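Only one chain is included here, represented as structure tokens and corresponding to the form predicted alone.
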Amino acid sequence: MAQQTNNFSNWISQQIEADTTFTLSDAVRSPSRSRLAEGIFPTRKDEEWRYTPLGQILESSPDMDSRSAVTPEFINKLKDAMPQAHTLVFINGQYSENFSDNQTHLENAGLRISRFSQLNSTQLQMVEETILNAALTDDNIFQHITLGLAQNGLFIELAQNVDTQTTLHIIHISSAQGDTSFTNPVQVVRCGENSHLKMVEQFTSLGQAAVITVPASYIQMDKGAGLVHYKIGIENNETNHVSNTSVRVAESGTYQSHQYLLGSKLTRSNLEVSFTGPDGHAVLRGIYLGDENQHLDMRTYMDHAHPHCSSDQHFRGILNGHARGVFNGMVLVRKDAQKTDAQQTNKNLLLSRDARVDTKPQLEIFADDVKCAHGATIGELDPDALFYLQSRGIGKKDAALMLTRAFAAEISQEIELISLQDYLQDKIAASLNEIVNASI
């Protein structure tokens, strides 16, 4: 990587010089601000970023813009995904107290949700320790943009031995209408020993302006904790979304991640999971659905550093038009991680000759008593299956739609939250209906 001079880098320098107030200490901010001052962005020569086009981001110079008014009706439509959940709403990166649910009953149940500016010294120390311990193998500049420029953040703290029955639904809305907008939400999650939580993150757009979104999440799971984490991306076709998520799973902890990337111009999702004790488990699932010139990019890194841990990854992509999908998955099994069970699968369906997928599942194994496998496929709709359905009186478009929906359903049917499963399957079906009608 080399230092670059570009509009976005210049804009970042201006923000650093402005020196806005941030709650976290210099121990967290200074390394990120130093990295930002260097102005070094990944290029196609960097292996982890060789397929990710950053040109539009680098050409951008975010500015103040006009914003659409967010209405209760718009919020209620988003709440349809999880009508019984506790909802937190962020509009253009700012917490909206008016649209968010009251948190008193959650605190009484052992779940505390606070903005960084509200934290006491003990909580702030926990937040900073979680961030500093979350060393990403891909220490990309976007993580430092989030930390170096953020003025606030969200801390979700679940006490020990709490099995909360309330699902958190965190909604991020962009309502920009004018020039390029910028948001950088920071989120820290601490799950206490033997605690369990379900959390849904939803990124969406009300406006149609260009948006640069660079969220970062730092998740610490103590012994025996469990977290089911859903991420839904349905943003406008001018959004560039680059996220970093670090998860540390202690002894006997279980982490489940479900990602559904259905919108945006470019999405790059970087998810790293590290086992910090034995008997940990991780399940990663994902669907990326692209049309026209969308670019949807998933990177996972699974670090097996302790024995008797398991990880199971299954990602599927459906691409049409000139869309491009990328899956880059690494599983590292260290020398002492005996009895590891690691599975990794990526399957892709191309609906046009111009669509493209780059898939790179990887295993790096230094232990000798393991059970590991990986695989990837790229193909078109099965002509024999299409012919069979048509021979039963089903039209070609309907047959193609049935097959593509079935391809996606093998992932979406694993969603445990029924209302969320119905919501996402409806969104996927609507998108596939448009794609299939255009491609057949």
Contents of the next structure:
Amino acid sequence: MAQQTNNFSNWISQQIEADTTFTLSDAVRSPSRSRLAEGIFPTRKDEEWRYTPLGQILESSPDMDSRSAVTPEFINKLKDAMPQAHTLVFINGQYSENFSDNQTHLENAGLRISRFSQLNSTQLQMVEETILNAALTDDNIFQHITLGLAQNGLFIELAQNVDTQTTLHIIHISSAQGDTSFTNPVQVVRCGENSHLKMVEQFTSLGQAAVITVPASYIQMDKGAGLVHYKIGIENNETNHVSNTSVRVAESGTYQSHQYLLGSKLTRSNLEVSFTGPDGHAVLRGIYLGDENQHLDMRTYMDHAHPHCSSDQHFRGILNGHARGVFNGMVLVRKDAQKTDAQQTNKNLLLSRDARVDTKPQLEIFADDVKCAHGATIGELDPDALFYLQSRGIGKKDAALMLTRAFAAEISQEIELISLQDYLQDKIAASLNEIVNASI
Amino acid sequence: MLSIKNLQVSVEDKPILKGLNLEVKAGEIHAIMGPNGSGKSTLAHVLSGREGYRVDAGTAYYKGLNLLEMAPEIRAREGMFLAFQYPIEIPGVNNTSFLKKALNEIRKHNGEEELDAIDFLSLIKKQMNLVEMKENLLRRPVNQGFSGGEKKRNEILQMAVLNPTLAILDETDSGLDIDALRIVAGGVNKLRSADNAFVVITHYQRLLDYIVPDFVHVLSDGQIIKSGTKELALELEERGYDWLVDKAETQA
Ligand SMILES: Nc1ncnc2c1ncn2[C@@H]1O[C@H](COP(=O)(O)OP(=O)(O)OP(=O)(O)O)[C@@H](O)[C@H]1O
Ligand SMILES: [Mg+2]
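Since the one above is the form predicted alone, can you give the form predicted in complex with its partner chain too?
Let us now look at the entire complex, which starts with that chain.
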């Protein structure tokens, strides 16, 4: 990495100087601030960043002067995806009392949701401990931006043995007009022993202004806990989104992640999952769907340090136009992680000549009694399958649409929340419809 | 119904069909036999519009339409059907919804009303009994994980549902056990009428005991070198193709 001065790092320095009101203590912030003070951003020469075009971010000096009004209609459409859920709405990083559901009944149910500004000292300690424990292997500058500039955040606590029937739906809306805006939501999740939770994080934009979104999530699951974690990105074509998620799964815990990158100028999603005890399970799923000049970058780091854990990853990309996809998945099986079962699959469908994908599934194994497999494919629509459908009377466009939808559906059909599955399949179908209509 | 004249087709600059003639009328069943690699599947594919074949000469008319200029889906909507020699698997596409979509595209093309889910289900249940296919196969993706015989039955099920005017069966009997063979043949015989026609490609005279053809043709090296009635099939079974092929070569 090389020192550069750019608008964005200058802007970050100004924010740090101007700031007085951070919730997090120096223990958490100092390391991040020192990193930020160096002002070092990765360049295309850094192996891990050589595919990711950061230019637009680095040229930005975010400034939010005006914003569009978020209407109830806009919110309701988003809520349709999860009509039964408990909804929390953040607009340009600010919690919206108006649009969020009342919280009291959730506390009774053993689920407690607090903003950082509301934390008592015990909670604050838990938050900071979780963040410090969850240091990312990929020590990238963006998580330091998130933490170093964090003014607020969300803390989700689930008491032990609580099996919440309610799904949490966390909606992040950017509604900036004009200049580039910036948000850096921090989220800390603690799942107590044998507790179970489903949560949906959704990132969306109102209007077409440029946005830099730099979220970070720190998740800690205690023994036997289960978390199903959905992340949906449907942002405008000017949004640059770089997210870091760190998950620690204790003995017999089960973590499921479903990521849908369906819209933005650039998204880079970095997901790290580590087992901190035996018998844990992780299921990681994802779809990245890009058109035009979009860049979608899906990264996973699966750390097996304990025996008898399993991880199963399946990510699929559909790229059209000049869009570019990246899948970079590392599975690390450490010496003591005997009887590990780790699977990783990445399949990509290129719908145009200029679309491209770089896939790099990696497996590093230091234990001897393990079952591991990984594989990646890049292909076009199968002409034999197209012909088969056509030979039955189905038009070429419809046939192409059926096949691309089917390609995505093999992932999305695993979404257990049916309303969410429908919502996402409709979104995917709408994008594919546009793509297929324009290209065939 | 189908009129093929002097059809010459090549694949990757290699001539495969070398002047093929065939006339099929409504109500007829034609069997095409011939050695491996003689061009039988090529003929079936060209007639149904698969890409990758170059027509160098000749014509093919179906119901008076210039077949070779039509998109594959239009041929299907006009009542053509190909039962594939090697039906492919289509992951993620549900067998039932695929077939419903296909049927409704054909009905739309013919100015008929589309079938709703309930009417379609009752139709498909009826036709499944015809081919004695297990119901769970309907809920699976098209042909995915089907056994060889199940794939062939699925082809016949599709044929029964789409009810084509001209069906080309490319070695539908290969890979079928005796019972399945009888069932598939029974399906064809039930669909058979004065208004439709079948072209049955096969290597085995056995099938023709069940589906009795009006004509038997021998396709060899891209040409039909002999046509006859069902007795020709018996003769081929006994004597193989060599005597015919040698004769054709001496004639050429
Ligand atoms: N895509 C292709 N590329 C090159 N050669 C091809 C291609 N498709 C067919 N051929 C060749 O064309 C010839 C005819 O093939 P075709 O499949 O029509 O034979 P067939 O009569 O159906 O044989 P079988 O009885 O084995 O099914 C063969 O020599 C085959 O190798
Ligand atoms: Mg063949």
